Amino acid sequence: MNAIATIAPAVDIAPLRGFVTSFAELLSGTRDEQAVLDSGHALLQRLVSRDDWLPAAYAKPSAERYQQYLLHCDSRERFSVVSFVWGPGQSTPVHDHRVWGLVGVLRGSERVEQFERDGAGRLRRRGEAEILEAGSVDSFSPRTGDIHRVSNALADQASISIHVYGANIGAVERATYAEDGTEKPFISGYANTTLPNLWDRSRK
């Protein structure tokens, strides 16, 4: 990954900068998986419940591929917080994480498929498709299963979602999936060579 610089934002992030902040108290109060994903949640929904803080600059599409921006790591890299961002009808492949995570919706809606190994090891998906709204989060564990495959619900417009990882998610060697459950290992990165300035207080 190529060094990541800082640069100052368009926009009022002071929600980012406290959820990272209240994120970080979190992680130092407790490391139970469950009771990070849980007053997470609340922490990642009251983000996701304001769509005015995020810089125009970590929620460009690509007509490519979605994108995945970094936001934030901790310093310990016990923690991550990117934006994905969706062009319109676009999806990942089915893949992992390795590390628990929290996905909440910011603007537009996603679709989420849930999967599972059988008993010769194929993949099969794991209940019905769920639909996430705009102000909604989600929570995964490989303990109760993080193999899902990811699309922007919406043929026509974008999507953005906020996801926040027990690690620094782009140096996290995971996998995709054949349907025969064949794994092949990938590194994600980042889409961005600068990060947003969350710490510049001056023009308060």
Second form
Protein chains: 2
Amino acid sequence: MNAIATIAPAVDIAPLRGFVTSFAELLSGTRDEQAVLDSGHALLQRLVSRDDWLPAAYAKPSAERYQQYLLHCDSRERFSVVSFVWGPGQSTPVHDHRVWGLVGVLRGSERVEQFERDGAGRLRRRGEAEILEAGSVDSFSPRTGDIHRVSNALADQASISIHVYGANIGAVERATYAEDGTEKPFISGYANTTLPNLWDRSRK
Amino acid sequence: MNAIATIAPAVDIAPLRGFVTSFAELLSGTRDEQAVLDSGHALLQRLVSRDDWLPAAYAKPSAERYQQYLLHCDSRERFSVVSFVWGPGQSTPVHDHRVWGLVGVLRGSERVEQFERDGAGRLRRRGEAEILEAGSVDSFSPRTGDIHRVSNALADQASISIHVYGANIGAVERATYAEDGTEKPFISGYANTTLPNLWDRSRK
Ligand SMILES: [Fe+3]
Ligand SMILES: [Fe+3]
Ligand SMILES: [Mg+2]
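Form predicted on its own already given; the form predicted in complex with another copy of the chain follows:
Let us now look at the entire complex, which starts with that chain.
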């Protein structure tokens, strides 16, 4: 591989900038979670309706495990926007969030399995596994259940989804779950030490 | 130089994260510009009272010209935080801002010259040139005059200041000024395509 091949083509990140600004305006206008999820669903659906704005650095799978790249965090940590990249066959553990979330598939296809506790406190599957194709959006809330496992539905290529959460999700103290329902404390952090600069309008 | 020498020591960016959060809370609590400048002055003074949190990538001078590195932009572009790095002898052109601003010197020393228009529309110096030492903070507003030139006061080393503006300053349409007062349109942009990730509390 020569040096030229390692230079990723520049993308126009304006759609992400517009999404962040619109989402912040939405949050400033209402404190009703369902209204945020409903309007946020429409905003995210617009964002993932095109796949030409995510810089390559935030779309890179790792052979080790799925990657979570922070794209933007609000100044007061009211919300964060994260790119999740699953290599072929990769999967999250079963985990919760403790804040509302929206998931929009940008590239590939993902399998979402939901879980809930039974009367004995054990974890059981809730409903059928759902397949989300590129362009589709899903949401969840602790009000209605936020325990799930997400996997790449494709065996031969990466899948990428854009997630929005009602907090700085990488810093939230939450949990992963063993099959018997045992919780293990979990703070996800982020894979990236630098974020894309969304804000330079002087670049084309 | 061997490979080890090129790896900058990691810094704990928590002071900048705290500053951003506090500044956003300040802006959410008042729309009075003078209150923002007064309270913002105290916040910025605290931030530049220690010089152990700015990652090396945002402290690098260029032989070509002074550098402006965006550190954080608010989701709704209500404010931005920028690291300015002047090499020895470097200077900005005379320029305006069209929004309020705060300047805190982090490292070295800077010379600030203020300008105003005279009756004939020509630019003249207002007051004496001011020398700002590390740890000191200055502010300006279009209400009271926001045309200035900032220079590195040191001939033999870089100086660095942290600026806060009431907008995404790199995208603001503003002006530089010739000696005769002629305005030239100016959008500064930023030197950096990636921002520091302030938000990963799982890192030390
Ligand atoms: Fe999840
Ligand atoms: Fe200035
Ligand atoms: Mg659903």
